[in-house]
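Below sits a lone chain in structure tokens, taken as the form predicted alone.
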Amino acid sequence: MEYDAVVVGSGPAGSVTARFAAESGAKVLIIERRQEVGVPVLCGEGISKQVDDFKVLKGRRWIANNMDGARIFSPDGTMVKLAAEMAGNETGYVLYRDIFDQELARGAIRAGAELMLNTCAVNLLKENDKIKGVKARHFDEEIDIKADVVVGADGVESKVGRWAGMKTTLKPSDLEICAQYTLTNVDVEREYCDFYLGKKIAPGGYVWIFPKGNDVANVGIGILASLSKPGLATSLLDKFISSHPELKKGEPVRFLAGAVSVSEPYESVRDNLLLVGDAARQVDPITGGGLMASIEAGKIAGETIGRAVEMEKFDKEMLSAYEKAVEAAFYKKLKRNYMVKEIMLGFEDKTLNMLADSLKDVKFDEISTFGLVKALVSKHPSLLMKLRPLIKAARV
């Protein structure tokens, strides 16, 4: 089994660098330890409907709920509203994530890519120390696939960034611990998803409703994991879902559980080798999202591959074109909101109410930044010094 480029992992930024790497003649393959692409689920299934941008879907079938934006609910329940263009990477459309997931594979296999599911990576092919492709386990058979790139696409802690000598393993401060529901027999608004802040309701991170039909949603809970401790996140989501009205009726059909990454990026280029997506910590610190980077990830590391292939060149300097290109598109960004979700961990409730309180009757779809501090100051003038430090990060 010889190819240009092997993909491990079926998710968005698999497919999607497999995709374009496939348009731009490579001879790629994809591998999925599991049985189905996309399933089971892992994620809120919230996205940006700048999504729309990339063409990378047919039809509309993915989409369960199209969203109006996003409300956020201080510990003392006072309101934020955000237009969708300003809500984060998270909102906009609500999928069903299996489908969205199936669509983009397909997209890859139009394109040319060959996808092999029950095929698991057990390690690096290597020759004298140079990545050669993957050795993997397909049903109960060992192979070796040689490749000139191999992509690893195989989410948080990346096993092939680990196997090529990267340290992929993430701190507790850097690690959100998470947990949800989807519950059907709910009450909820279907315009909005809601987010709700307070050390007492999700230390370090948030609960999140997000509506998929006139009586389902999406019930979950992020936490940081060295705030957390074995079955937290469960019990802190069953308390918030249990004081709700329009959520206590709710009966679940569907649970899961994860992790997801809340760092700085990491290095995504080695001789012959991209990581891409989660196993590139290309997730927004703040939210946890990560769907948005990963599929502009995977189109720039998609043409990087191709560019390769018709230069016959796969060495670290070749395909750091990639890191640079992901670099400029977001990594400012992501750096950007680390620092604010630090600044933000050192936020007592109180604090958080008081942002809430100056920022109700704002009109976010037109605000600058400068009047965005400016209406949070006038209010209160008290968060000026504890603000300075938020203000500083937002330059950056």
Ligand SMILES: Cc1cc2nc3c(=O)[nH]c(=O)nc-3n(C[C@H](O)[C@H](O)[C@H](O)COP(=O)(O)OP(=O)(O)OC[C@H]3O[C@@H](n4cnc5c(N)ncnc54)[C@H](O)[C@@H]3O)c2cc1C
Given for the second form:
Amino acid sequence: MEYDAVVVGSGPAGSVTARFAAESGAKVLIIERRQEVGVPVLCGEGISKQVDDFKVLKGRRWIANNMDGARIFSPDGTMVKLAAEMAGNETGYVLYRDIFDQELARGAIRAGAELMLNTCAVNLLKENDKIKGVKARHFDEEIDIKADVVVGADGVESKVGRWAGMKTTLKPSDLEICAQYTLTNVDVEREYCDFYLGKKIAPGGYVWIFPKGNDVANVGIGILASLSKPGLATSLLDKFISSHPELKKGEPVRFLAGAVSVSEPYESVRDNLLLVGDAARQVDPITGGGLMASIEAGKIAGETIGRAVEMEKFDKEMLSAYEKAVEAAFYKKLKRNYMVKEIMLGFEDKTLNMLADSLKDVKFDEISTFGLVKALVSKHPSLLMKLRPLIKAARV
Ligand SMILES: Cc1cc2nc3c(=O)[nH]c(=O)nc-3n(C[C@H](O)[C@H](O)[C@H](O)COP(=O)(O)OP(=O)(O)OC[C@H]3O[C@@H](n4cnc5c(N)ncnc54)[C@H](O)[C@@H]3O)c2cc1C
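Next up, the form predicted together with the ligand, please; the one we just looked at was the form predicted alone.
Complete assembly follows, chain above in first position.
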């Protein structure tokens, strides 16, 4: 088995990388340890409408719900409403994530990539310390897959980077522990994704309600691992649901538990190897959303592989074009949001309530940055001191 590139993982990052590499003429294999792409679903299923700009999805079957915007609720229940374009990367559409991942994989296959299911990478294939591909297990069979480039698109628990000697371990304050029910027979507004903040509601994180249709919604929680203990995420989520009558009568048709990184992006390139998506910690540290970044980085990674194949050059210098391009595309935002996350962690519930009270009547699409700061501090002047680091971070 010899390829230009072997991609470990058929999530959005892997499939989009494979698609653009294959479109650029590379011979590509994706290996996936699961028996079905995208299943089981481990996601809140929210994504920005910017996904349409990448033209990587056929049809509209992957969309469960079309959102108007987001509503953020402070600990005392004050609501701030944001239009979808302003609400970050996780509002716009609510997905059927299994269909979404399968559509992206189909795009890769149509472009010429091969896909092997039930195939788990177990190590890198090396010769004199040089990466030559991956060792994998396909059912009970051990196989060597030779490739000039190995792509680690193996998600938050990524091992590919570690096998190459890269720093991949996350500290507990950079990891969110998540739990989610998909509830049926709920009574939620289907136009808005809702976010609930507060130290008692979700320490270091938030509760989300993402409506999937008339009476179906994903109701989930993320809490910072450093503030968590076993079972806390699920018990806080249960408490939240039972205290909201519109959710309480719902029945779960799906439960999931998982983790998301909320760190700064990590290094992503070595000779003959690159990391994409969650594996490279390309996730928004405020929201924990990584779908858009996976797609954007996957496109750049695939195109870089295409050029590397053309030039028959696969060293770190060549592949660093990928790292530089993703840095230019969105690392500035991720780094800024990491600072904002760290600052907001220090906010008491009282401060969040004051913030929401100042912002609840603001028309965000009509207001300048200066007007926003004025609105923030005119009601609660004591906010100025607390917000100073935030305003500084936002300028970076
Ligand atoms: C509870 C939860 C809710 C979330 N909600 C949202 C949301 O609403 N919006 C959003 O934007 N993001 C959300 N995220 C984050 C989002 O799911 C990830 O950012 C996204 O899936 C990253 O894509 P990826 O391709 O990098 O990794 P993944 O989608 O995780 O794909 C990795 C793939 O690699 C495979 N794999 C792993 N190891 C191996 C191996 N050794 N060999 C072969 N295959 C392997 C896995 O089986 C998997 O298919 C959420 C995450 C969680 C846990």
